[in-house]
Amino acid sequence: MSDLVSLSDHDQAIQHGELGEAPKFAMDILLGVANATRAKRLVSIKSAHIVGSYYGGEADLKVLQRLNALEARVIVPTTLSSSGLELSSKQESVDYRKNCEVVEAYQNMGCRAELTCAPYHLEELPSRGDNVAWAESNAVLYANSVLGARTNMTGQYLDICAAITGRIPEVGMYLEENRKGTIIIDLSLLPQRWLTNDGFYPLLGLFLGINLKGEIPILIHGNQNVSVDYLRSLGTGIATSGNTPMFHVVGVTPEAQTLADCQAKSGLEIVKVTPSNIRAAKQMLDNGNEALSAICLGTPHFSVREFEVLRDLLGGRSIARKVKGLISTNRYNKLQIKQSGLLNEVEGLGFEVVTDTCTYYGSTLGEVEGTVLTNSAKWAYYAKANLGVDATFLNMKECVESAVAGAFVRDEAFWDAK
């Protein structure tokens, strides 16, 4: 199977079963992918983030049970992405039991059950230039763009094979030449106040994902003090609607200190984003009627900083009783806000903090009548297909004011081009 791939002595030892049946099983899959993608060699990874940590059918369990039977063990730090349910809350259902079985099978291999779509919130982060095997779309954009680490969108089961062997085919974003920007995105026509608002970046990402067709964008004339939360939202919007693996923001992201650093060649096409482009993206995510039923925040999972912003915007006000308020985060972040007292503050004002899963799939949201409000372009984009509910996207401040009022509160003037 390795006719196209140059293997190290260590790779060959794995391939020949000298390190055990599980690594051999994983290596066979890796080499199949390497040959299919015409990779010249395998490279070592520093960490893995596994996407298949939910129950999608018996086939999922059979693969994992096979790996457990082979006594597979990961050899790099490996974390699990979101599950299908909140596993930290005991439930009596077949779905709950099956999701637990999947997670337990991964834990048997040494994976950490962080159960988050935002592994970049955890303590141990890859550095610029590190190869990793991450397999969650927003995390891939964040790793490549914000951290400067290197990963493709590692497919389900390829991710665990990489974690077991510590190796991955060197193609795509692992190669320096493929990480250069191929199109310039000029933000100079947009109102400056938009560039400092959380609601802008998911919409910009949505617009870029739809229109880039896999190009790697270089953003110029942007906010030089943009937060990592905003960059995360930008990447999530891109990944939600498109297949672009990374982006550059000149003067901000690690591989784009100057335009010359990150462009594939001189004379790239320049696209000027207009206010109407952003408003059109916003209109795409404005669905349903004006009957507000629930507010869902934290897709991707809420950061500690976002909890602090939410608390400040609430200013001690509770959300309306008729509004169901859900915030998704990971166990690590929940522990941080619990220790600081922030968890009690937020829950005391009417929000429920959910871990392990995301509210735009599964049964976490429950039955709702009316429209769900969210500050996540991803949640609003997927809601109808995943849950059959209508959703509307607004920025964080609008979400908070709406939740408190129990009705939509929109700052239409903010989105004027003037």
The other form holds:
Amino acid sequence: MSDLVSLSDHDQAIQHGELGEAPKFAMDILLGVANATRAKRLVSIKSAHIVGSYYGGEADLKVLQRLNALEARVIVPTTLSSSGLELSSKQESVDYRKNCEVVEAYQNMGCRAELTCAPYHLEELPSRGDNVAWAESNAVLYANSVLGARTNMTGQYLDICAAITGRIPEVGMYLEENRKGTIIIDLSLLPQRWLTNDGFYPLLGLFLGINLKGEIPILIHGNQNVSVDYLRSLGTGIATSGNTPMFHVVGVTPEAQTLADCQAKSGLEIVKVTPSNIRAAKQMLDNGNEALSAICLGTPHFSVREFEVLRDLLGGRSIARKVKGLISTNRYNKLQIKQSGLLNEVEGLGFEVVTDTCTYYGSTLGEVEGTVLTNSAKWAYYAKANLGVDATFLNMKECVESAVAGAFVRDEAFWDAK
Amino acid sequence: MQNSVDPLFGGQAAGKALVLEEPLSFWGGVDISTGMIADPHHPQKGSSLADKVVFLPGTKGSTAGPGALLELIYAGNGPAAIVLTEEDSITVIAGLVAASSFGITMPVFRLEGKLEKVDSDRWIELSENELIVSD
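Now that we've seen the form predicted on its own, could you pull up the form predicted in complex with its partner chain?
What follows is the whole complex; the chain from before opens it.
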């Protein structure tokens, strides 16, 4: 099966079980994927980020328990993505116990229970050019595009196998030639005010994810002050509706100082995004003006900067009593806003700040009647299938005004006019 | 028939064809208790993957796809086999883990060249390198 993959002496030792059963189990999966993806060899990684740290079912739990029984250990720094619910608030439920079992199984292997889908908010970040094995699709887009580190959309189990062996098939984004942009996305037809608004980037991402079909986009933005939160939202949107692992923004992202730096060849096709493209993406995520039941922010995990923006938009106003306000973030960001007093402020105005998990799956949101409002295209895209709830996407300002009013407040002029 | 396949692992399989028009996210996109496509954005929402030979033009969305597909296979609602018409590793990982952890085989094949003359619901037999379509 692995005839075409050239293995180092160390890889072969693992393959033959000389380092134990767990590394052999991991190597068998790595080589199966190497074969399927036509990798020529494996490369070493510096860190891993694991996606499966929530209870997904009994089969998954049995696989993890087997890895524990084989005494599997990770050999590179490895962090865990979000779990199924907030594990730091103890509960007496099967759901809580099962999620803890999954996280503990990973901790037994040496993984760190950061429990965040935004590992790029943690202190230790990979550097430009580092090979890493990150799972969680939004984090993959961020690692490649914003940090200049190298990772594929590492699938669940391949991530832990990479962490156990320190190796990964060298295909896709690990190869310099595959990181170049293959299509130019021209944003010049869009209203300038969209380009400086948080609500635009998830929609652009959603549109690109649907339409890219394997291309790596080069965005010509015309403004070099695009915040990392906006780049994060762009990548999250792309990863939600598509499978593109990377984007470039000329003059902004690290491998795209100039167009010449990041293009695969000269004379690439240019696609001009039109206002109606963006409005169509927004329409996909709109469930009308039904009763507003809840507002869910922080998918991916809210950054400290986003908490500041929220506080400023609230301007001391509480959200309506009947609206459930939830913000997902990680323990690291929560500690920072606790120290600065920001946590007290947003909690005092009616929001609940949730860590370790996300509200677009699992049990955190609970029963709601009516539409859920979110500033996340990912949340709105997955809500119906995951939670059975209707969701509507709006920008952060509209979200805040709606939450305060207790009903949908739309800025039609912002989205409609040229 | 013109189709030839490269077995990535698993060996022989047979079942009715389900030819997917778009990539699928197994996590959040499939109902594990029935095997039906649940993604409201997928054009074949409501089609069942169970016991089918699924022609898959790749996966999209969550990287947690292998876990969801593994649960589907473990629950007995998985495909009879997957024929990749575009490159994918999510299905390969799930198949490898199902085989090594539970001894359940869900073969994965890679289509060589372009997919020709296969409609959903035709009976498919897959062996080493052959894909045979019958009525």
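What you see is a predicted model, and the numbers here were worked out from it, not measured in a lab. Numbering follows the first chain given and starts at 1. By rigid core we mean the largest C-alpha set that fits within 1.5 Å across both forms.
*Asks:* After core superposition, I'd like to know whether T258 moves between the two forms (criterion: C-alpha shift of 2 angstroms or more).
*Replies:* After core superposition, the C-alpha of T258 moves less than 2 Å between the two forms.
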